[in-house]
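There is one chain below, alone, in structure tokens, taken in the form predicted alone.
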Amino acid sequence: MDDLDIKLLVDLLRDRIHPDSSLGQHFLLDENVINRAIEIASNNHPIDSSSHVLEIGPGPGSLTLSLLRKNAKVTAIEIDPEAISHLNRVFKDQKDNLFLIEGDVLTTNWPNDITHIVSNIPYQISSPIIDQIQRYNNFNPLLGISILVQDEFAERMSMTSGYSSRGPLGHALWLDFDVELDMKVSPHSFSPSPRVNSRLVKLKPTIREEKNNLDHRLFTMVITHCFANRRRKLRTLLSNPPRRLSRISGWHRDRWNSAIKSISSEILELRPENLSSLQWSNLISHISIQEFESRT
């Protein structure tokens, strides 16, 4: 590997290429951001010849070639099969580190010793993603995940930038992770350059004791009801249940008018934006076991 470098990996695959935008393909040229973003994987746990790391999207194998010269076990799953013969050339004295999965990274399954997680990840695709590298983390816990993502929406993801960015996305994460925003890039740091700024993101896994006595299907569940009409109160908002509330077992439209009755007056008159991830957390803990207190 002493004879590659970024730029010529993304040359290479260019060469046999046309990106493809409903792809995601914006190819990773500047190696201060590749630098960056395995630091900041291996803040708490260093990424090493005993880390096994997902990279998703690899199309070149920029950052893949940095974290094989950690030494690291890396799984990259790639859907362009003409990168993936791209990556089988150019690493191919790398068998014994580099394992390639051909296939969509939202209907394959993932190895599940995988210890870090770092990622140039496709945009369009972001959300799903991120809710399955949530499934995957409360399974197989991580020590380490960072990805890049679209400037905007890292900022939903971590609820920084004032009630606006509040929303499902980042008290959803809350429950998980603790989520922090690192550098911005440029689009001068992509081959072909996108239209939109990036940022680096850390995700931290948390264990939080609030989650041990809520229903996370129903945490879901409520707050993307209640987000759709943002600007309503939630008095308004949860006077009728979320949409297929009866797919949670145990709760129907009767269940949830009995519910909603042990709400304080107070918490009624806010607007969703209004509530932190801890308040959406205890109230909707207390919906469910005012509820049950009230059936036995």
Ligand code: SAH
Given for the second form:
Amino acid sequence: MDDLDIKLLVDLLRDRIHPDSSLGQHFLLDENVINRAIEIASNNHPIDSSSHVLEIGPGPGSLTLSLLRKNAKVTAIEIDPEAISHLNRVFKDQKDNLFLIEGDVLTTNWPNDITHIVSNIPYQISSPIIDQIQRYNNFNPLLGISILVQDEFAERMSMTSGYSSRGPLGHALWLDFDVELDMKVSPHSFSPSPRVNSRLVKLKPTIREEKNNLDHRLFTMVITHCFANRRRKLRTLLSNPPRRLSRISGWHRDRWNSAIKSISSEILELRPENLSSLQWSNLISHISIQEFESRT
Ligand code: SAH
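Switching from the form predicted alone: structure of the form predicted together with ligand SAH?
Next comes the full complex, this chain leading.
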């Protein structure tokens, strides 16, 4: 492993494959980005020999190399069989620390003792990956997460660039994480260069008391329903229940209509973008705790 470096790893893989943009194959060349990704994931708890890090889409293995040099145990899930055989070759002396899984990250079982996630993820499946990370964290709390995503997506995760970046993605993440934008990464830091700018993002697991009274599914469903027409007022948006409401146990149209009547008209005058995550969580908790007496 001592003789490996980023450029060599990328060259070795590129000798074997023609990068496939439909798999988001843009390989990192910039060591500063790799070091920073590991640093921000380590913030709460350092990545060391006691860590088990999940890497999604290792590709040439540059990030993998730096993680292994921290003596961490690494599980890396990669869909491309050519990349897998490349990784098996270059890391053949790392069998005790590196566990390579060939498959789709969205359908593969993740080990249940992951402590950190560090990854330059395939951008085209950013949303479902984030969703899966959040679900994982709810059952197996993580210590630190850093991911590299498309810049515009990063802004929607953190909701820090004005009201227009507010939406279902950021509000759902708020329930479990403090989302912090870190370094911007230009297309030149990759081979081949993507067309978009990228951004490192830190997800810091956090416990929110507001979550105790909240049905996570109802929260996401109501917010997604409202943001589908983000220019309308809540009065109009909430006058109809979300389309799939009855899939949530205990919920149906009558209970919804009755709960909505108790919302203050001040709130109903607002548009989805005007509410912070905390206000959404208060509103949706309020909706769910309304007593409903069926007339039948
Ligand atoms: N982490 C590497 C490679 C990033 S490119 C680096 O920073 O250089 C994205 C990688 O994700 C590619 O290797 C691609 O083959 C892999 N990939 C794409 N879709 C995937 C999926 N569904 N599951 C697992 N890996 C995937």
